[in-house]
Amino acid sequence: MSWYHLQGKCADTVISTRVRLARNIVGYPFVSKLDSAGAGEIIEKVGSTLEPSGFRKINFSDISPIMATSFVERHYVSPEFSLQESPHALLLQEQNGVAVMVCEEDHLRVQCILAGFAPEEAYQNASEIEKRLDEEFDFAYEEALGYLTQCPTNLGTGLRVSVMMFLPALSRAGSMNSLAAQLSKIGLAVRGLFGENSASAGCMYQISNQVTLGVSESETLCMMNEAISQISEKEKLARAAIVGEAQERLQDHILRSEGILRYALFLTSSELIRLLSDVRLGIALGYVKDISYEQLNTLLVEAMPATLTLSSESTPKTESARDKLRAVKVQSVLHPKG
């Protein structure tokens, strides 16, 4: 069972939480200076450590570009990782939402992604794997700087907490730029659907910490808890401020989107994301009754281009064929048989 099949806390404003720990192994240069033999050695050693406990190893040199992109769509790897030419691999324990990117920007990127708002749980899951690896490897660490990383912005704890938030009312009110400016003052960044350098889609934004040096893991988790709670409250107040005819117009728009989502014969991926956003808001406002957040989370992953293509019995030959397949997928999730 994948992370998006689980129902988390604050589902009306938070889609998922991801915690990531960056680590490097003593005795090997940083990835930018690491040769193929060294990368292969690290991949083999990490695999030998984690595979006995239920992790699946995926060597990205052995998979197709479509499969690599599917892992991006499922948020297990970064877009940059999927495009690397040097040896790199993913160790995946999907039932717990835990993944280890080997030889991305750092030797190890240990991460956990969970549905809803779950920073403590995600951190605990990632930490358990990090501790297991720490028993086998000597991590690069310096007393004054903490864990040593290729990019100086990750020095210290190497901890990034990213929360995928759904903020349609704040987006509608034109408040996202001012919110991003406020968050930057306390060391938080606002990014798009797939993290750094990606665009927002469907009113979904990643909120993550930027500071890892000079703060503890518990301080980072506490700061994220407070910030996400305040952003959630702002979003709920903005939703409550939509009244009168504006509210009726919004309800009409949402119900039309629900109808298209349920019965369209062709759906592009961009249209799907927009419709899922409308329906997600409709669930939160009580306008949509028979669709769950879990179903929307499933579609947000399984109806994306690469993942959809991999799940089909035969590869769609045209964009139109894939759009038709996507509509069929949507209907199978929203109208399950049996």
Second form
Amino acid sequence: MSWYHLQGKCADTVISTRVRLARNIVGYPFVSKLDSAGAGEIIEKVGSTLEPSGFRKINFSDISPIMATSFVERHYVSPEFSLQESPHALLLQEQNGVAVMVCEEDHLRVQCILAGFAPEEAYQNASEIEKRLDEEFDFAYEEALGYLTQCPTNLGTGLRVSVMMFLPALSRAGSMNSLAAQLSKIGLAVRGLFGENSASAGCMYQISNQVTLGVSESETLCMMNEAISQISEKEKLARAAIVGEAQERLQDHILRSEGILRYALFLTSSELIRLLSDVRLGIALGYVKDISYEQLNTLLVEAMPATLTLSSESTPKTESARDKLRAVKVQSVLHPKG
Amino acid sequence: MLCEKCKKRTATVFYNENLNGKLRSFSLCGECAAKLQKRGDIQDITSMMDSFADPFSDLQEALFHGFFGIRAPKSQSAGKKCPACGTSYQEIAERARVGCPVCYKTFQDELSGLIQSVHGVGTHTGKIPSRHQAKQERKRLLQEKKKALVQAVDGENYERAAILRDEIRQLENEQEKEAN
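Mind giving me the form predicted in complex with its partner chain, seeing as the form predicted on its own was just shown?
The complete assembly is shown below, putting the previous chain first.
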């Protein structure tokens, strides 16, 4: 079972929580100065440390671009990682949501992604694997600067907690810019669906901590807990305001989206993201009854271009064929047979 | 440092020449160095130019200063390279990427502005890797015992001072052993 087959806590406002720890190994330069032989050695060593504990090693130089993109769609790797030319690999333990990117920006990016709001649990899972790696490797560390990372923005704990929030009402009220400004004052950043440099789609925003030096792991988790609860509260108030203003119109809009989602024969991925957002809001407001958050999360990943193509027996030749395949996928998830 | 020829632009080429035992050295801007080379007054400069040599160096300097608070490469850091990975400060400033763990020590002064602009003035308070835990604990103990030694001497408690002195010596020996 993968994270996107579950709903997790606070599914009305939070889609997923991702935690990552950046680590580098003493004796090797950072990735931008690392040669292929060094990268290969690190990949080999990390693989032999984690493979016995049920991790699957995926060498990105051995897989097709479409498979690499599918890992991005499943949020196990960054878009930059999937496009990298130098040797890089992923160690994946899907049932716990743990994905270790080897030789991305840092030698090791130990990540855990879980459905819903779960920063502590995600941190525990990532931390457990980091501990195993710490026994094996001498991590680059300095007393005052903490864990040494290729980019100075990750010094200290190397911990980044990113929470994917669903904020349609705040978005519609035009409050996202002022929210982003407020969050930046307390050291939090707002980004789009696929992290750095990505635009927000379907009212989904990634909120993450920026400061990693001078704050402990528990302080970061605590701050994220507080910030996310406050944003969730604001979103719920904004939803109540929209419902108060135009309940029937909103309900009409959502139910139309549900109709299209259920019965359309062709769906583009951007239309799908929009429909999934409408329906998610519909579930939260009690307008949509027979669709679950789990199903929406599943579609948010499995109906994306690369993952969808991989799941079909024959590769769709045209955009239109893929849109048709997408609609079939939606129906199979919403109306499972048997 | 200004170019010693035009005295206007920043010096980015540091030229040293040993001609039949006669030493000459110049600090020049890219433009003047190119002119001198053309006239044959100095040898080929391309091999001696450090990576900062650029006709837009003044502009770059201004940009680095503004960008993230990275301090502009001054003449003293201009030729500096990390002894471990060979990265120059120019490379770090351009890409906001550090070459290796040693770079943090090599370019400590230059990077402090960037680090503070992102994280503030705090120092690390989180998790410590297992290999460093003993080392950090020893360092803490050493500081504590040195303080206690001063107090013992002040209080004329020489017996305790002798014990503390031996303990400090042992901890320092361990420290030294590990450093080697």
